[in-house]
Amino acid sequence: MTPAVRSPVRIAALECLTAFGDAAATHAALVRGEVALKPVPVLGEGGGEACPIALTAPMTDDFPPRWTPELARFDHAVRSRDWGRPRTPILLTSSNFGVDGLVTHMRKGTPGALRRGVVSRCAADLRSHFGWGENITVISHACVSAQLGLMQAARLLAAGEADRALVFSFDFASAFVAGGFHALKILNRNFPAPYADREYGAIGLGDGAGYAVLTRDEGDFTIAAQHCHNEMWHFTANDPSGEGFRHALAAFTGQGMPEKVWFKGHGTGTLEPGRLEAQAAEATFPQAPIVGWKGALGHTLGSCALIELAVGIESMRRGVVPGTVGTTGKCFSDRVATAPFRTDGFDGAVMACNAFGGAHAAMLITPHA
């Protein structure tokens, strides 16, 4: 068993972008169990069947890309050139970028629209917008990617070779990325309900951007552990029998880790994951509460761990945690709570995310002693 890396950074800035908003924003509806997810035609303006997609503005072909103005949002805090330096490196993370920018230039031959696709480019540009140094890292491995580029941050941090880090990450809808899931079938019109035991399974997709600022010195929270792991059992599916998501949690159990935790899962609405997920969380954990918030903001892909970290924490500075919108009837495992609960009497919660191919990753958030 590889153990969790136990470095501790703290979280001196976070924020999150959903369809509902801010985190606070987006924990008020979560906690009011609102669901953001909107039937909208798979392939924008190219039509397609109405599936369950959050979305920030109309998903559209246009350039710049809609995103472009959302991610604007954040200039307040991560415009400065202050940041991409020696000492404050930038973890730039997404599983899809600009990739938009494809569909974009395929149907409208928009000049520019071919470079936003290119993740090199991409990139670029958002160092341009935002007056970054160079010292930027761009991590994209599916719907680990943010929890990789917090993962890094805080290694560097711990190494001493970083005084600040910056995780910037950002996924939104698009042709190109809801047509895939369509053609997977796993994104159709049915809408998602995570760690449900039903007949059918569907994931929602959402809009999302957010920011950490990770330190050694500032900050009311800390991340104390973290961990990752990879079945490579195969190009999107998990072992089947578990093993990978139990390896994943493991490393979070004995010594000197908290007794008492919640527990935020990936909870797509797939249903195999979601049964193999809940059955280890409940294993791993037994007395853990099981939640997960994609029913309501759709499938954030490589930014989910990042945005659902900004809930999280959000949900212990208010005392509620949001249960899991959009689920009802028999679950996966009793432990799923689909209502909201307080965070009394808990020593802080394990936040996890999957992806495909059977890569894992999970961290340890606690209130800073």
Partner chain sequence: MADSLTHEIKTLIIETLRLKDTSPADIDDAAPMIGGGLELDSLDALEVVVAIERNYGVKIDTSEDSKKALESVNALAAFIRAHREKAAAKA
Second form
Amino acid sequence: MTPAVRSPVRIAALECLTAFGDAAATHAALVRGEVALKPVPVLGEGGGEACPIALTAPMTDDFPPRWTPELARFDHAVRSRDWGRPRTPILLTSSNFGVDGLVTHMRKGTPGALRRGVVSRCAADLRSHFGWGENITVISHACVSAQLGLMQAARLLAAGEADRALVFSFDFASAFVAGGFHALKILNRNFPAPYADREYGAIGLGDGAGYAVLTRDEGDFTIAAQHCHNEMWHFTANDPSGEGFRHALAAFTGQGMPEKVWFKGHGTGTLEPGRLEAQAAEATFPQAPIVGWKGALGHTLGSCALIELAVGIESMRRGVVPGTVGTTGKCFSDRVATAPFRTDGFDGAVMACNAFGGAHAAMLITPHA
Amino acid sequence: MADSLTHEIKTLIIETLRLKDTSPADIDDAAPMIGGGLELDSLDALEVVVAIERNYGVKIDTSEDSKKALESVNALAAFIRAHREKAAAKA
Amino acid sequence: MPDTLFIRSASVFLPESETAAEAALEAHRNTLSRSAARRMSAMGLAFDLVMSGESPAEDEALTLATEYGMTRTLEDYLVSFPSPSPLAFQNSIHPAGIEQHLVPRRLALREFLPLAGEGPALMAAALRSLFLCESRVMRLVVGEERGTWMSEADCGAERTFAFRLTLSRDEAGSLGSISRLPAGSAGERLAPFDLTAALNDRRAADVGCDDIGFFRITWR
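Can you now output the form predicted in complex with its partner chain? The one shown was the form predicted alone.
What follows is the entire complex, opening with the chain shown before.
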């Protein structure tokens, strides 16, 4: 087992956008136990079964896409020629980028939408819009994309290759993505209940975007350690022994690691991965409450690590962690917390995500001493 | 009637998954569809589900329901027949 | 962060024409087991070809870089609407192309970094990522698959090609090296296809872009 890499970086700035609003509004809604997911026709303007999706705006075939004005909310922090230069790298992450444009083009013949649907073109358009330089690493690895961005940013800072690093991530639901998850039968008419021991699994999808500015020496919170591991077991399934999850979490135990942590898992609402993750978390951190927020926010796919980091930091600032909203009844582990709890007595939090192909990525977050 | 439905299903599987050099006679009606002699996995099964839904008008809701319906060709045929009987009873 | 990494082995797939590429990939498909070959795209086959003979250990690293990803599969997925194909959806998700090689063999990897992006900046970011790896052995896999209507609309690659470099921090027995050049250095801005051609010719080159930096590739 390889221990987590300790290249601590501090979080100088952090914000997110979900269907609830910014990080503070999202945290408050989760503490109140609210669910942003609503039944939405899975193919958007194309209709289809109503499935749980948490949207910031209706899922349409408009071009420019609905997410363009949403990203403009971050202009004050990210729209600058200073970013993307030799000492200020950008890690641009998503699992979707502009794929909504491909369905828009197919339905309406909009050439600009086709271009926006190609990852490299979408990234180029964003660079132009935000005035960035070329020092951009574009990462797309399904649901661990943003976590890998945070990891690469930390490495650049630790290696002395950067003074500040911007991690920018966005994923907005669309017929392209919702249609695909619906075809995989995991997005269906049922609402998600992460870690619930029930007969059927279900996910929700959610809109999400956010940014983080990481530095070596500025900020109240630290990403103290990070780790990744890729099972390559199957395209859509994990090693059923749970070894991949245990391997990923064990990296945060041992010498130098805090004793009392709470655990924020990936917890999408699918059954088998939820069971494996909950059981691995209980085995690795026996005292840790286990939470997951996708039952309320939906799965924000490639951006989930950054969105949920923002909620996690807000939790640490305000002293209360939202419970696993949307989950009731028997769970895969008795450690699953369905109600909010206070952060008193905890030294930090381990936050994990995982993706198709058995990709795992996680980080340890602590207040800066 | 049963034979023609299972034959149809096997032909649909072969066409949907583009199984070269496979004929309906090569597929055992009672054998597990996933992980059996055809070397199909859960993704293949879902592809078959989409084709079944389109061709027979049935609806399979969750991935758990998909696994049950696709335990074998016989299981799938039984699922479709049950759906047809329900639809006929309603009419 | 090391200043130099050493090339242990390299493999390039760069046929003279797209017709030759298709023929070569179909010939390679016919060498694979039925279950492995059935779902592989052109990109998957190209990556499988350049990864032949490699057995990455679990504590090694792999960076994947592609500008357009699985163009043909994207096209297939779109035409499947309004009954979206789960298989095409799954295969269209970056980084399915290289996973078509790694997953059937269950080649677990500690570090796996799938990159996208445009041209020279993508190549520079990919090369830089190798120097940031924690692992002692790292691979870079780059490639594209030609699409049909998306390529015709300049939204997909014009050619199918791929390369793989295996590097390590150890110089013994190496074929060449990649070194980081000091800040302010200049060099060639090479897009994936052009870098593939340079590697195919074993041509020494300084490659990268201004904001990320340049890297010197040399061969023994």
